[in-house]
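As structure tokens, one chain now follows by itself in the form predicted alone.
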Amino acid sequence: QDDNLPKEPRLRDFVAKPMGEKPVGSLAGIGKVLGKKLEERGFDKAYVVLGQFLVLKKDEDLFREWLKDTCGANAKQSWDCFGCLREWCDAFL
């Protein structure tokens, strides 16, 4: 097993390929409930959330606070989503 790959299956699956048109719910930490809240606010695709992550300059505190304010993500959910986007950026940017 490659120790550089994320351990969590959803995160590993997400980071393994380009983002394309993946739905927002495909992000680690974002399930159906948070995904629906994000969609209602215009963040319907993973790449739209990535855009916000980049606008916030990949800053952990700012992004996690934004996610909490935008869709009510708890600490674990926001950490998982932040980690997912950070890993994806490390792999593809």
Given for the second form:
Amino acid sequence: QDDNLPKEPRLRDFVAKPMGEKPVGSLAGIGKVLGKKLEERGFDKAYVVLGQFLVLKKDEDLFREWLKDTCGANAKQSWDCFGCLREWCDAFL
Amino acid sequence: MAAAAAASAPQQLSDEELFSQLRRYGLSPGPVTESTRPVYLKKLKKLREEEQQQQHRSGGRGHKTRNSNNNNTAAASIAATGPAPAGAVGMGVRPVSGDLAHFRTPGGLGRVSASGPENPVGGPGGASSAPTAGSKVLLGFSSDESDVEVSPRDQAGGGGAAAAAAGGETGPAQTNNHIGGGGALGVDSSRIFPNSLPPSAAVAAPGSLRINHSNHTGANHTYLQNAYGKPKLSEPEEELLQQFKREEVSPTGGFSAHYLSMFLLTAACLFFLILGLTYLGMRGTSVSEDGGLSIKNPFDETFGTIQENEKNLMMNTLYKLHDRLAQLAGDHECGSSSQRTLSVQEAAAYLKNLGPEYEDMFNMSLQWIFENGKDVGIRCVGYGPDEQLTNVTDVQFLQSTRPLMSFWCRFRRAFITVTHRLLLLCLGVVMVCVVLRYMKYRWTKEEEETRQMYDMVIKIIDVLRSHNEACQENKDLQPFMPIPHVRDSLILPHDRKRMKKIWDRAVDFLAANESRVRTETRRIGGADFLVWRWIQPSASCDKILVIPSKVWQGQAFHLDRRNSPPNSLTPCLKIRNMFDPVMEIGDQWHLAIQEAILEKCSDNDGIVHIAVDKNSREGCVYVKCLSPEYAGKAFKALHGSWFDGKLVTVKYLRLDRYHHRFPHALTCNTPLKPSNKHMNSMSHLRLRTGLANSQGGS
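Got the form predicted alone; any chance of the form predicted together with the partner chain too?
Entire complex below, previous chain first.
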């Protein structure tokens, strides 16, 4: 869970294969601070956040709003995370 | 109001109530769980506020109930792909309730809200039950409202067909919500599935869903009617057109800034102009005051012997004389009279006209003026202009040194002076501007040339390095390359003359600054050539430091039925995420992008038109092929590949929209090829796989 990685390789690594048991910090846009907050709320794995994303029917506004409320993500972070999950769904779902 | 009956403080709403409330607004929410609840509460609040605004704005409702019938059947048969048909029927229910709100007592409304929570709707699974529930509600009203004739079978049938079709479509449908600005769609309408329900219907429903959020009175029935009345292509046309338009930069922001700056500039200029004129105007008025002052002061010093009354008399005389002379001089200056001076006799006569006492004082005052060395406003001149005056008797003419001009004359003179000065100033400014522009032009040209020189140097180094690598493998090759050969392989023949200067600079640069390349003279085939020899440094550092940009880096995922359409749909493609317009420098980078695409599809001889949209934030490139099969091949080659660290995605576009945007493409039918054989953008792949064919996984 390295914050210093540039975002693009993170997205690439994430989308390149099934997410398995990857931690929530492996999502694009989610760094150490946000990851911790999400874990406190029970979203400790990336697939749980994916679940939330699917439960919100992959709606961008609702998901980004939810992310902002849950862990305080700013616009860029929530956009990155949304994009990452959407790409993943496009590829694997 | 419709919300009044079932509304309570949002926090007290149960999950089911929240869900049904959201449904009534036409939303198709996911399950309300403890994690999604806050988000949905916010959404509900926002919808309610919008509704209240709309209610205040709209007056009476002329909503024909006859059309509510159409609404229902229309709603039922319109299948939303992403949002479940439960939403569509929910929309069908709502207009009725909204309409009947004005005809019904709250008792009737109670039925609507009561039936709401009964629906165990949750996602597409509830689709089948929803139509029946909806029809139940409508039947309940039909007894009261004779116009509303809804047969439950139609409703259920329509709903069922919708559900089935929707279920089939939810698979490949994608949500592209971030496009949903203008068209307000929850679906990706530009993905064209010809074997599905009419796209217009699919598109119209979500569109009307959103619109119904804001205004569910007249707009409702007109819009739905339009969905049938207008040609079916209008909606997807709009959406596709908006897809294109969205990427164009809106110039309005730039305009207002431009106007603002121009306005400020003119205001400042005007201000300074007025200031200058005022100053000059002031200077004119101060003339008369000075004259009076200077006469007073020296008077006290020199003529102590004269008595008081004589003093006053003399003062008056002098004043009168001064005024007369000033007036005369002013007229002369303004051009109305040709005489500037007053002869002594005329002065005496003038004074005599004014009064007898003045005449006596005339000689004394004349003497005083003559003896007074300072400038009192009156000057004594003799016959000639420069004649030296030794005695009072020599004085022949009197002249005013401070002409008294009328205001208009002064203003005119001041204005002329000001204009002249401004003109000179402007000329000066213009010249400075011209000089600056010229310098800037030279500077940019210089920069451009330097940049090109460095590009050339880099290309040369690449060529030399690759030649060196080839030499490592093939011992028969010479380890050096003649300079002209390198030049000829890098620069096209028609460019050589133009690039000659740049080439020479590059050669000098290499000779002076590049340690890995050595310039030698060799005899090849009997002629002397200047050659370059590549000196290979330790292998590791080279590869790490140089990160090539604009190369293909492999594939992210295998393409199969799940993430690509089963067959090629159209011959036109939209490729996204090929670049970031903010990061690109220079003017020619789009050529590199085109090259990269052509090289990636080098075995595909069907690409006839490429256009890079330089302004698009998403990095879009539009490609047209000869036929859908070629487009499908290109799709497989490009979709899901990594290019320059970005994941490239491809989708199909309609041919007529493509031609609308790129009319030039109508006539293109010659396949495009990469401009050179180097395949620079595939270099990474070549190194990795070691094979010439690097397109795998299709």
